[in-house]
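Only one chain comes next, encoded as structure tokens, the form predicted alone.
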Amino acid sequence: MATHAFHYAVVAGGSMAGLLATRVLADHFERVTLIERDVLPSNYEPRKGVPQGRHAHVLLVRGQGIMESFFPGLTEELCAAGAVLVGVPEFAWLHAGHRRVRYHSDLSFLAMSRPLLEISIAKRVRALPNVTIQDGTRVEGLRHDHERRITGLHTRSVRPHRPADEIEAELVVDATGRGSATPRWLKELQFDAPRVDQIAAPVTYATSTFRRVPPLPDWCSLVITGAPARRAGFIFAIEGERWLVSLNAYFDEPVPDSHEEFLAYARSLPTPELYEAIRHSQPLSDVVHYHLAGSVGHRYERLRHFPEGLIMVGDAVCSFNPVYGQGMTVSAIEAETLHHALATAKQKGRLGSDFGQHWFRSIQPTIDVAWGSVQVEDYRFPELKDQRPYRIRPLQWYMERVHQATYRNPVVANQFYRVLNFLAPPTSLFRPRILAEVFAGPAR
């Protein structure tokens, strides 16, 4: 039988980032409490409270790794549950006009509909003895005492007449995503909030589901970005033979909001492959659209002071430009994180005074390598040009030249494609062996 450090605690979000967070307190508390404002639905079908859902999503390998371990059996329950998995051969990656080469590697990950891996996750979070789920439910605020230290939360069910109710915990993890409330209630409480770092690169999806038919093309995904480029495209082979395809547009592009425009639109991208692969299939839902102002991080970190019992994960601390696919993979390693942090405190005997500050000086180098690769592609945009950091420009030129060499040379593009799933540091692309290949001729 488990032996728990810590007693009660409580997570306000069931996104993503919310479920592996309760799943870590699992581990260390005796009961667990994940408040969610929608009613967590039981079937494979988007929800409300998460708007991004219905479109295209990356889990990089770091992250598919991180949730095997909280999950054991998980990716092959996701492939027997229709999942692709698609290794570097099947994966095609068109950038600014040219092909990155294709090789063969050990690199691999799923290709999959976000309801799929998000109902699969909550149902194994929902089957954990000690974790209650009350969904239907908002959190109004935090709880705190006459030394401000956080409680628990004020909670009230979204169904009409029902009364208002108090959850307690030693830690509360705010896992409400993009617009989360602590900043207001850290201000009621009298404490800073935290600086806003802001990435205008505003971008929006349209997105469709249709019938994969024969002739099927040598990929499984294929992903069509620029250098920069205001219109992008990604089409991934998903669950019940059907492509997932998410049109993208920077800045004011017109996004297409019928079948016909969304064809339109597809033919438009630099290479006609994902219009041939969709051109005669059967259009299997309508054409949704989600919108993002930008990147936004919250420099908790830099506080000086901050409220004892409350940290935040995912996108409550930093949303990235969904573009790269960074976001459950960063939520991931942050839930690795915690796990690490609460079994250090746990041989402290308590989490302290000062954990939420450890915690989120310990999360910032993920956050810092997330932000750090959106810096350098957003702004190249000329719309961001004023708002670029000198120190970026020459991260830029560098890159620039590393994506060349991926265009030709199979080991820089494996250098690369460890860095872009979290698997290797940026700074590995900067070792002798990648620095010789970026700067030689084509590859022999």
Ligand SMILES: Cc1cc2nc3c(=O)[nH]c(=O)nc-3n(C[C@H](O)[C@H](O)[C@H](O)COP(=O)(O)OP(=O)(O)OC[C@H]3O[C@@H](n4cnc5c(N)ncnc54)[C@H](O)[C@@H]3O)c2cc1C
The other form holds:
Amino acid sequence: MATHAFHYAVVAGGSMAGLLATRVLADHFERVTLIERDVLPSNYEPRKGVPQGRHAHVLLVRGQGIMESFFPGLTEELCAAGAVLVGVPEFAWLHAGHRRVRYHSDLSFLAMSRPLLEISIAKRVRALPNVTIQDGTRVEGLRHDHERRITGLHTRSVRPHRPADEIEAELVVDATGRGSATPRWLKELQFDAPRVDQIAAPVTYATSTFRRVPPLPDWCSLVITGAPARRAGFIFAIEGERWLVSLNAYFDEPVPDSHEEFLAYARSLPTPELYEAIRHSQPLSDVVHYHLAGSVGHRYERLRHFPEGLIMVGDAVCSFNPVYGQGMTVSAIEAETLHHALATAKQKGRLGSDFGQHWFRSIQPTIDVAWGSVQVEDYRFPELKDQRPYRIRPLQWYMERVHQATYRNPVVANQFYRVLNFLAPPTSLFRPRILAEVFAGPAR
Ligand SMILES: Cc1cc2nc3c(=O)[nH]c(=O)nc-3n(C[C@H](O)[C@H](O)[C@H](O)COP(=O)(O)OP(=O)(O)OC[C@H]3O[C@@H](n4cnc5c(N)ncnc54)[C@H](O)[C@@H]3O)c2cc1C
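Show the form predicted in complex with the named molecule, please, because up to now only the form predicted alone has appeared in this conversation.
Below is the entire complex, every chain and molecule, led by the chain shown above.
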């Protein structure tokens, strides 16, 4: 029988970051309770608390690998449920009107709906013997002692007329996403709230699904982006023989509402492939929207004082412009980091009063990588008036050359994909071999 170093942990929020953190905590705590506001569905349907679930989601290769290591057999299970394994040759990425080179590679990713991934993981988490999922319950505040140590959560059922409740824990993990109330709760406890960084490139998603019927194109996933483009699009083959199509509108670009407008918008993209794939397909859903004001990062790692017994994960710490597909993978890397942090604490025999501060410092390098790639691409928009970090312009210039090299050169394309998928550090794009290949071709 497994021995656990610690007694009782509670996780607030049962989406991707909360589920993955729960999976890790279950290895280190005797009991783990996950509190989720929504009543979690058992079928693969989007839910209210995760409205982004209706829109195209890319699971990057590193994230997929971590999830497979937490839940052995998950990839096979997802494929059996209809997820589509996409290798580099079946993936078309049209960037600024050019197709990135196709080559044979060991890289592949899974295309599927977000609910298929999330609910499959939720089922696995629910099956863990020391985990309780208490859904239909809202977290209303942090429980604390007279020394301002966090000792659990105040909760309330979402069903009417239920009394408030509380739940005691040695460690509270806030995974309530972008709208996390922790900055407010910290102020109420007389702690400083974290500094908030923003990259205010507003983007709206318009999404619909279509029946996927022959004749099919020579790709099964297509991404159309620009440098920068105020209009972009994703189309993924997903379970149920469907196309999941998300069109992106930056700033004040008009957002398509009806199916006619959706097709017209698809047709207005710089290349016709996406439009051609759906123009004769039967729509299977309405056009749904999601608007995001940009990327938001809470700099918890900079706080000099942070309460004992609390950490945060996922979008509650940093939420990125979703078009780069990083959020779930960052949550997965954070879960892996949590495992190492708890293993170290186990050796010491205690979590320690500075566990939270160490935690934020240990996840910051991953956040910096993700934030850095958003900066490089989003700061290409002249509409963004913020002061750009001084290193951005040379990086943008070099990355522009990298993009151009990926249209023709498999070595550069492969390293680019590895960096994008968190399999290699961004600095690897500056290795002599890559530099030589990047500058071997003409600049456009
Ligand atoms: C349009 C869009 C597209 C995206 N595309 C991608 C993509 O392609 N790839 C990718 O990796 N990421 C993508 N993301 C980001 C990704 O969805 C998130 O990063 C990921 O879900 C991790 O978020 P999270 O679990 O921290 O928070 P969320 O997913 O926001 O979940 C928060 C959870 O907390 C619950 N909750 C909130 N408040 C309370 C409360 N008081 N009490 C109890 N429960 C509460 C909510 O119901 C919800 O279940 C996208 C995001 C958006 C908006």
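We call the rigid core whatever largest set of C-alpha positions still superposes within 1.5 Å between the two forms. Residue numbers count along the first chain shown, from 1. Quick caveat, the model's predicted, so the values are computed rather than measured.
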**Prompt:** After the core is matched up, is the C-alpha of Gln396 off by 2 Å or more between these two forms?
**Reply:** no
**Item:** Rigid-core frame, C-alpha of Ser69, shift of 2 angstroms or more between these two forms
**Value:** no
